[in-house]
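One chain is shown next in structure tokens, namely the form predicted on its own.
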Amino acid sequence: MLKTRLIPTLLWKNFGLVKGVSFDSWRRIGTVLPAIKVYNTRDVDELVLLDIAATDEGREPDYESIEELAAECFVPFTIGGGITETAHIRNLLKAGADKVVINSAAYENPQLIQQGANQFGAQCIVASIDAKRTPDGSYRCFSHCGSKKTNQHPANWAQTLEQLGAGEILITSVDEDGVMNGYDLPLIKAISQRVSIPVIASGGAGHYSHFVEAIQQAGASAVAAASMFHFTEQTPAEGKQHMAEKGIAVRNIRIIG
């Protein structure tokens, strides 16, 4: 059985890092390096970089920063924005990435999906959902930051995208991103129960408790937060130590108190 992993996550936009609400109104909360350097010392699982601006921007990804991130980054480093094809990914894993997010090109270009898996391995490639809920209570897909309505359904695309050789999901709410009040279970469960490979959760989490609840009633296989741990005394040790106590089998836990 495979241990859930808790992964922070870093919204990297004009070389700092911000953090907004429903994928909107960022506001900036410090830079990349020394986050990352912090990190290094709370008993992380990975970490998630995402270049926000990068797709809406059409370039591709700063190499030559993400080599020197890399660098300070001691455990596995996930990078994402603006990989529109495979010569950006293998160009990411020279610089020092462990994995690869591809969202919004990935719906112009399926087959970006399958020709990473194919040439770097399906653990490196996680694909990326970011879903809202429409006025009649389904869900839609969005690219492009939340900003363009795709007429995907989330659990039929990440089924596809499972076909195609993800070898992980990454499903993110934009409703409930930034909100801290908690995932979207419905709509984490309706993934998980689709496919086989991890699901990671994200969008939401505000306590401990939300991590838990991912995990035992909606199939996540990890979980990832940003907003809990920028704003709040909250760690990722703490984290752990919580989830290990309801039962749910945690990596590098370490007890605190």
The other form holds:
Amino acid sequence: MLKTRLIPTLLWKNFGLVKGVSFDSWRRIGTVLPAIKVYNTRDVDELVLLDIAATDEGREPDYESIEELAAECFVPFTIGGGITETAHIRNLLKAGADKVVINSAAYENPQLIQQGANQFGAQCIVASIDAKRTPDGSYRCFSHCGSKKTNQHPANWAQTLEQLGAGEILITSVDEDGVMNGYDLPLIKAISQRVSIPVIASGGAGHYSHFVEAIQQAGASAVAAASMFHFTEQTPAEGKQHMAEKGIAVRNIRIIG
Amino acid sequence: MTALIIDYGMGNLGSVRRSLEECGADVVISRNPSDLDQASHVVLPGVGAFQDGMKRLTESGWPEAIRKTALDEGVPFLGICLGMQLLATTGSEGGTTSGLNLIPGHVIRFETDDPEIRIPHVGWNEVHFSEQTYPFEEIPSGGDFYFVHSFHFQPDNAESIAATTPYCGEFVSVVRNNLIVGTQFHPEKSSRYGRQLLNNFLAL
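Given the form predicted on its own above, what does the protein look like in the form predicted in complex with its partner chain?
In what comes next, the whole complex appears, and the chain from above leads the way.
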């Protein structure tokens, strides 16, 4: 059967690997290439690399760097940040990306999702949603790395993105990001119930049990995590071992070295 | 040994090249069908839609050259993902389109009413085969490979089926006609088993 994916997320800014809390207070935690090499040897299921400065700086993805990084990545490599045209998608796929992540540009130009899916296939278009809770308890989508409030509600927007042709939804809770207290389960559930494409849960994982909750309680197809791998002793391999013990089908549960 | 990767503008050649190089091959990425004369192995990769892919192949004059190399001369040929699907007689993605017709069959979309089955089929899934012959030497049946696709290859003849994968029922994940093999999964992204499969290809 299809295995549930565990996906380390790499956030990239000013040539370094960073991690923050609620999309703020970025800490530099190393460089990207060694991290990719390490995750390769640990046989992770996929890697997501987000260039979080590109949109703010109004520039395209850094294809040259991405080509160097992709050459070292022997698992699926999903790349986002700065994509505003289909030419950017083509260049990223050419540089070695397997899938691309589109977030901010989709609010201004939803047709980008449709054009991307038509030209390159829905399977390589990952639509990303960053959501925050509002004081009245509902959720709103935020663009530009969590800094700009939009008028979209996450579940509705996810459905629109699916209709436009997105192949997957990456849903990140800005509030829970980096806090390591667990995913925002109601948010993830609202989205996985609304769409029929795979949903990747992101933001808040701090313990292996959080993966199990996102999958079994909120219906996620895959789980992404960053802080817990950077700042704790926990590893993707042990995470999958734990998921397997809880009855979730995962790939390669034996722990390597 | 020179492995030629066909460049027809359908993405992701870098990781295929890098994987083949890791396996010890000299790799040429080519946009020119006449380069096929120098190739000991040919790879047709690809990400994207069937119609767009076939159009681009045809514009550059690949289909006839591929048929000559793979069918008449028997040069080992590996189609990956869209490159596997293009081996079929027709594809239905973006309207019915004729394919390379190296392995008789049709490429159709996954259809399901089950809300639990999400399409595209994305992730690691099992590849089951009954005969441990090419391209599966040293690979366990049921091992996980990486998939990302919404369409799948339905061969006309049972003997074209080299392996199947359980999803949306069961679908054909590897097709084969002598030394022409197509994998719906991405061996270049499938870690160790994928590397082994590429080694088996290059060992021909």
